[in-house]
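A single chain, nothing else alongside it, follows as structure tokens in the form predicted alone.
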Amino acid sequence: MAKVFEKPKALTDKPFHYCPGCTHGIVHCLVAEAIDELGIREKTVGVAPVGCAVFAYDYFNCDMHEAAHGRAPAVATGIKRVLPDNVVFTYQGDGDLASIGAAEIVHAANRGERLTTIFINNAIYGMTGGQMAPTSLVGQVTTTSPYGRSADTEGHPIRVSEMLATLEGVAYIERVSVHDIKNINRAKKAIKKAFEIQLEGKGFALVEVLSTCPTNWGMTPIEALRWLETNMIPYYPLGVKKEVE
């Protein structure tokens, strides 16, 4: 019988620790498939964040490095400069990248570091208990905004992709989602392209993935997918934000 699907070789056999319905697992699979299809596993180095994906080094079957909270772009910069022929990627959540790591991602992008960043935006701090993140929507209830985020006191959610797209060192930025099959396929193409941008030496590449957090959103997995589509996509529109030919 022909095999139509198998686990990517760039993933280990270790079971994911993520909550039921969390879409981190889908994104892990897409990243691994892209690595396999490009034939770069033996020269790929990933940098894991602090947050829900802190154990990413257990799941990706390539060389991995753990970074302090928010510092993945800085660590990845050092690795890429020492090993310029290797493919280096960071995998970061919105608390890690857009809050404590905001300076690191901005300056790595501005310098045009030949890195690939996978940015997971689930509009909340996941691992630490559901606090408000820089990406939480106005009116969104979290453990630290029990009456909903207020634009007057907490400001507006940061559109990271649009912000980084203004920088000269950026070669490619796209925002995708994984809430249905059509968008999962689009996300796969974007992630693969972000690695190809690095292989071509064009500059910094980032793919922002809108993701769900059913546990901290207080929803079922299906409700969370619908909430993402109804609430997140209007504020975080999908599509390419910058691409250098």
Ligand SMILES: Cc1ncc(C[n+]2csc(CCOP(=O)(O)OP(=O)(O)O)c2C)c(N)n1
Contents of the next structure:
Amino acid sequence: MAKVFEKPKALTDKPFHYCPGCTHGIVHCLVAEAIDELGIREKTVGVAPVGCAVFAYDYFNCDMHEAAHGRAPAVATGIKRVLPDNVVFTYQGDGDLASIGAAEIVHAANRGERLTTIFINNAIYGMTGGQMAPTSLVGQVTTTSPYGRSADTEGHPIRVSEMLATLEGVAYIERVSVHDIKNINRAKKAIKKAFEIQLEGKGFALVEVLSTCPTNWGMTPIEALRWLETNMIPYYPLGVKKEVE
Amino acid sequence: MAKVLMKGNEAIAEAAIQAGCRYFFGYPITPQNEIPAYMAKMLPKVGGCFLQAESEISAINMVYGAAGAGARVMTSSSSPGISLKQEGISYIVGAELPCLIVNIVRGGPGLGGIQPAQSDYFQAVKGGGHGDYHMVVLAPSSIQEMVDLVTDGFDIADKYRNPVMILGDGMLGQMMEPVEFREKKTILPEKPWATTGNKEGKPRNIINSLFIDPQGLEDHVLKLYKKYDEMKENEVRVECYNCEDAEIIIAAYGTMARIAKNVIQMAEEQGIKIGLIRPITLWPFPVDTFKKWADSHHVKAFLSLEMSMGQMVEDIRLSVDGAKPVHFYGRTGGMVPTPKAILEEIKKIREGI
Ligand SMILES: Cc1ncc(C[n+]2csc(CCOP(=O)(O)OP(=O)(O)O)c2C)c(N)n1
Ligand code: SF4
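With the form predicted alone already on screen, would you show the form predicted in complex with the ligand?
The next block holds the full complex; its first chain is the one shown before.
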């Protein structure tokens, strides 16, 4: 019988703790598949964030380092400077990367650190119970924007990929989504590419993945996928934001 | 090896390189800027890496990453910058990683000033960051001692997998003295726990300080405290000077200990017998040494001399435990007590005895 799917070797056997329908799990799988296909599992070191993916060190079957909230790019910089021949990636949420860790990601990108960053944009703080993120949409109701995010008082959501794409040290940035099969396949390609860019020593690479948080959005998994498609994609256009040859 | 004349901060940097440190992450702040400048110049020549981080927060997290990857690594800063590093220090302790952190202390609180001070004592020895933890805190009082303690500091950090702090001050950092570097071959220990890649068939290495189960976290902290007990057993360093027949014993570290020695000389000329206990490790604190001299009949009182409003004095009182009175004299904000003023203080204490 032909095998159509196999659990990637770069994932452990530990069951995910993610909520039903959460897209963190899909992205974990894509990252692990990319690592397997490139044959780099044994030389990869992952850096886990603080956020729902805090236990990523239990799931990725490679050496892992758990960073403080937002500091993953600095921790990864330290690792990569010591081990330039290893592959180092960070996996970070939008509170982690775009709020408390804004300085760390900007400067790691600007230095052109040979790192791969997987950036999960789910427009909310998942782990702490649904607070407003810097990426929450205008009008989005969260526990800390109970009347809807106001651009006037909370500012507009940050488009991280476009912002980072202005930096010289960046070699590759793409925004993808995982709300349907076609987009999941595209996301997979982008993630693999972000690792290849590191292997080629070209500079900093980041893939922003539009994701869902059905639990804190207060939706069913299917409703959440639709909400992502109809509300997030218009504000966060998909596609390659920067790629150096 | 021949003696060379060096500035304190540069001596620290050179000693670190000679001790096998090849990675330095820092952010500029007075009065320690000579350390990163020296590292920026010298590390690339020995195949190392100097990186000026975007902040002290990033610098300490780069140290966290590099230490996890198995490197001998350090950072340096001064008081306001050390405050920013506290989050990272707490994580490094929690994850049981070795590194060296240098604080060339300046006056505070807030932006404070840039003159020498000892007002970060509490922060250094009582924790500083969040959680139950300690680190070995080394307080040199000469440039030679700075050099020796940097070398030993790295070894202590490796031995216990715990950060070590060198607590200096602006005076020691800027001052020049002849120093001799030990001719010692550094042997870096094996670090099988480091995140260098997971070869097939080996267990994965995970650097982590998260223990979501309270029993797991308590067990982890108890394990850390076992190490702290061993440090108390093995790592205490202290100098006793002129204590044998002293009627008053001064306690002072770093720059203040140098001044104390001048005072002892001046007092001697006036027929007053003063001794000095100089803690070299501020943590673990030389409790037993203080106890011992507190029990000597000729010692009538202790005087803690500090460039602060009185921080170490609390540990002396805990050590002496009421056996003898413990006095305090200090200046703060970058002001340095003069020998004359200290001698006046001693005379006042004698009148009260
Ligand atoms: C210094 C610090 N501040 C705050 C927190 C609490 N905290 C934990 S996770 C989190 C937000 C995570 O949100 P995000 O990065 O968007 O990831 P998600 O959970 O949505 O995947 C916060 C604020 C913390 N752990 N440390
Ligand atoms: S809280 Fe949201 S982001 Fe976190 S696991 Fe649940 S659905 Fe996913």
